[in-house]
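One chain follows as structure tokens, the form predicted alone.
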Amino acid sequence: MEKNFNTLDDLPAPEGKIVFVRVDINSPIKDGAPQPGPRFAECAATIRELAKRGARVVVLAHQGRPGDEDFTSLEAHAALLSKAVKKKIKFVPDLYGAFALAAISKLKNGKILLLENTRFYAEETLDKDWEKTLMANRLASAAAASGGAFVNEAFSVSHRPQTSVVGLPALLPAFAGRSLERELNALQKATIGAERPVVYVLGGGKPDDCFKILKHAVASGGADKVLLGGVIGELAVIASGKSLGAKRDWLEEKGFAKLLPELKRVVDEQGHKLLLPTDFAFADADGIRVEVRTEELKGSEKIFDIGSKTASAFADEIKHAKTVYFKGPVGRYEETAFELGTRLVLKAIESSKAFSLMGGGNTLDACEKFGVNKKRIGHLSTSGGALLAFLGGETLPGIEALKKK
């Protein structure tokens, strides 16, 4: 990805700018508050710079979706926001009303106000003329009279055409905030710019995602190699003529089983980069692992985790790599008995030479279980839907936005 956008160091002179800052601190809440959690990190950083150049800075965010039980307002997240950026951050229970409109402009040189949740507002879930909304006319116009700004700082929400990350770029001009820059960065080395051979390994438990992304890898030649474990996995070694047995009814109820026709295309096509489990893992009556080939299974094994055959295989792939993405444990590795194939392959990733990116919750948590040096990952993402929009060789508004300017 060419640098066809602005960064913060294209923005001018921001002191006594009012600049709109969309980021994303949407997070799990438990007991009505929200929980600390890595991307109030995220976006510090660019909130901190830009109130140390002097601009007056208003921070746009969302929390959850209209119906749900985490759809509540922003009030308590800016304590956490205040904490993560190391200064204080105002809270303002309105959006684009008169009461946010008089604060933005009563907002001094170095201070910084959060809104209130776009989510509450019709407006921002538009499909269509975001830029002509009330909602981004008026928040332009407050942030215009300074010569002001639009910095995209939520990767993980760009693939969302909404107004605040579609409908205000087009009014302002608009830059990528730090971590949103980084994020490209790593994108760009893993993809377009990935040096060669560039592995994959898709599991978890949404084979639906996997798919997309392994459609995309394979047709257009992103991966030359692809590891396939997880509910992806299976449903693979189902696709090539083998069977399962309960797995495969498991997989039916599931509803997964619908992807096996065009799986089995794929299978069948593009077979020669894709590396699918040879052996799987299964506990006995006792709870004690056992490992039994994939011609072997008798049918009526509950498998959870690749074999250590497999796992083995899958670390001699990625040990050749140059870079590596992956995407999802390839097994139950929260369970002692099925931690094996996850723990392997991720160690393997940790000790590669290969530039590696990964993203996703379960990823992270894997990573924190196994103690996985960090600084041994290329990149690794906070977002989830983005990434694999992006991946999936989907186009991301929000970054179309930015490309525009």
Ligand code: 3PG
Contents of the next structure:
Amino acid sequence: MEKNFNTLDDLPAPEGKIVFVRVDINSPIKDGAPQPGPRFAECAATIRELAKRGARVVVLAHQGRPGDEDFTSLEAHAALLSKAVKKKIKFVPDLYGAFALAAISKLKNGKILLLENTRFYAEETLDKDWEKTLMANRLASAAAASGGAFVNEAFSVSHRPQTSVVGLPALLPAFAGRSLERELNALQKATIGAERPVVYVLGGGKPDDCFKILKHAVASGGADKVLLGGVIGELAVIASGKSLGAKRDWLEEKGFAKLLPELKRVVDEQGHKLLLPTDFAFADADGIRVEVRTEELKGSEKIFDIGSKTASAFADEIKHAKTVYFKGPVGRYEETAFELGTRLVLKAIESSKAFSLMGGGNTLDACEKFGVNKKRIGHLSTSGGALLAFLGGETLPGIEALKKK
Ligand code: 3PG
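For comparison with the form predicted alone, please write out the form predicted together with the named molecule.
Everything in the complex follows now, all chains and molecules, and the chain you saw is the first one.
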């Protein structure tokens, strides 16, 4: 990725300037309250740095999507963010009305406001003309009067063309926050600037997401080897001509089987770049782990993990890699009987000298479970959809909007 955007190092003397910081503190909501999580800490350094440099910091964020249960006000997020930033952050229950504009204009140097959930306002989620909205224009004028700026500190929403992500940077000088900058550097290191060989491990329960990444990785030459576990591993084995018996019915029911024709094409044309499971682990009638070679599967087995031969082959590929991307566990790692594949793969990444990139809630959880030393991981991303979009070859509008004009 070409680094043609400005960072906080390029922001000239922010003292007295109104600086909007778009963050992502979208969190799980339990009993009506947002739960603390890494996203608060992730944007804290940028907010603290700007406040310390005397900026008048106005934080923009969303929570949930209209109509969903977790679509709530950001009032309670303010306390969690204050704790992470270690400075009082005042919540304003408005976004671009008279109340918000008055609070912004009265904001003192070094102080911080958090405005209301951007998605409470229809102008945030329009599908075009974001820079022409009242929301973008009122907020941008409030900042422009002070010589202000916009900072994107939310890689994880940068795949969303929304007013707070693309409208404001179209009207104000725009900069990447510290964590966004870190994320972009890591992505560059894992993609166009990657040291070869590059190995991708694709797993988890969302084969559509994996397939998008797989297709792009092999077509663009971004990965030298792709190791397939989890549901995409099973699908790839079927696509390679093995039956997996009744397993196929389950994949049909889940709607995953529709991927098979395209996956078959990738397996046929790019098979040399793929490593498919050669054995699987399933649960016998007593729930005990049993391993069997792929060609010996009868079809009635409930597959919950790759087998130990596949896990060793995966670990061996990782050992020789210079760059590794891990997306999702290769089996049902939550259960002791079926953790082996994911544990061996993660431990291989931990001991390898390769630069590693990982993301997703289950991955973070599995790393915790197996005591993976996070210092041995190149970059642990808290992004979901944005990371998938990027690795699937899409352009991210929030990043495009930061590019130097
Ligand atoms: C996320 O949680 O991945 C981000 O906050 C983006 O949320 P969205 O998918 O609702 O845009």
